[in-house]
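Take a look at this single chain, the form predicted alone, given in structure tokens.
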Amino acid sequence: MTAPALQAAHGLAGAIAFHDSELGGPVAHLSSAHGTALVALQGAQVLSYVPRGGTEVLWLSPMARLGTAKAVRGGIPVCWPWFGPHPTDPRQPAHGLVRSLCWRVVETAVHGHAVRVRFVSTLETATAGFPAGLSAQLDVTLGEELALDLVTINDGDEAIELTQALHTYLKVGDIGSVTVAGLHGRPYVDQLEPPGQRRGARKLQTGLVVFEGEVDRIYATGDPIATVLDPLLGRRIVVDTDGSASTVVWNPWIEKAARLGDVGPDGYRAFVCIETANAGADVRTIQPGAAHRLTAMIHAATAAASGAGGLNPEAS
């Protein structure tokens, strides 16, 4: 549907408006007493989240463009129905099938001071080992926090296994000064271990996560709460989850960012990814007629609003 048709069918005065973005495709603009958010129909990808009285929480590549065959880097991409490489077929695209597809808007609503838009993407044919009719539903709710609920619905006759992620890019002042709290004592798999060094073996996080080079880790967490502590921007960003037993922490650093080609000069310094996931050993089996919900809740606060603890790691 075109942006005018979407506006006529689903726009809500003062709450949700559809228009053509300067990035080249239709978007939904959400407004509430708590802030604003911008969601592209391509990939049902959240591109912006600004809490009331605050600044942008998400990082978006300066080279981001909608309406191309290439997925947009930044915001919150939806990786579905697999995370990372396809489990058996390396010819398939990384991170699933839906990042560059246009999702359908099926519902918009206002609940008190929160606004919500619901997107759906359905496999029309059997693809990459996944059955026709398998569908993903994404609810984006702008309230006191930004909440994303990704629901996989299996209407087929056979159980399916999937991995997935809400691949959140959080904007930071400088990655070298950022730390991540909430993962102390959690085991993780280091995705950067070279062959021959027990790649896939679990390590144990001690203290805060710091960034002095490329980081690509899958933490076994069990519905964790991870907190990004950012002294340069004077804020903390909390990522709370449900339906997830794994959290991915990622920053490509210098060489990987250059290979990616769409991060921009020194762009890697401006973000950290805290990904709400079912990844690694956290593979989910969905029986016929069943569904699985993966939820990410993102809340940003300045040091002053965080209470007496401020950005003190001991308060995290």
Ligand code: TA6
Second form
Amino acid sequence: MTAPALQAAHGLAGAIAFHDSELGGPVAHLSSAHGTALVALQGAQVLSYVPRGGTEVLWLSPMARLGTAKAVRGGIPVCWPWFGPHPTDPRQPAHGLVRSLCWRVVETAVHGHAVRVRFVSTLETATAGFPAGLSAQLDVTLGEELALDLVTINDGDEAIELTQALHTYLKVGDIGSVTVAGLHGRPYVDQLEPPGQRRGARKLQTGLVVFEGEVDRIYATGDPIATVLDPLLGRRIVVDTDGSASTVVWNPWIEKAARLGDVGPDGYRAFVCIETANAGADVRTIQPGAAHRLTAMIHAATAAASGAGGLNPEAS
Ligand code: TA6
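Got the form predicted alone; any chance of the form predicted in complex with this ligand too?
Everything in the complex follows now, all chains and molecules, and the chain you saw is the first one.
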């Protein structure tokens, strides 16, 4: 649907407006007492989140363009119905099928000071081992925090094995001064392959996660609360989750950022990915007629507002 048609069908005065973005495609603009957010119809991808009285929480590539075959780098890409490479078919794209597809808007709503848009994407044909009719529903809710609920509904007659992620790019002052708390004592799979180490080595996190080179790790977690401590921007960003037993932490650093080609000069220094996932060993089997919900809740607070914990690098 075009932006004007979306606006006529789903616009809510003072809360949700649809327009054509200068990035080259239709977007939903959410506005509430708690802040603003921008979501592209392409990939149902959140591109911006600015809490009231705060600054941009998400990083977006300076080369971001909608309407191309390539997924937009930045914001919160939806990796579905698989995370990373396809489990059996190397011809398939990384991170699933829906990042570059146009999702449907099925509902918009205001609940008190919270504003919500519901997007759906449905496989039209059986693809890569996933049945036609399998659908993903994403609720983006702008309230005191930004909440994303990714619900996979299996209304087919066979069980499916699902991996997925809300691949959140958080904007930071400088990756070299950022740490991530909340993962101390958690096992992780190191996706890198430095000299003398095979890819997939199993390790244990001690203390804060720090960034002195490329980091690409799948942490086995309960429902974790990872907190990004950013002394330069003077803020903490909490990523709380539900329906997830794995969190991916990624920064490409210099060489990989150059290979990716859409990070921009020194762009790797301006973000860290904290990805709310069902990834690695955290595969979810969804039986016929069942559904699975993956939830990410993102909250940014200034160091002062976040109390004594503040940006104390000793916090773990
Ligand atoms: O989540 C980390 C990761 O799997 C990295 O290995 C890197 O490939 C990143 O995702 C970005 O993937 P993309 O397909 O968006 O370039």
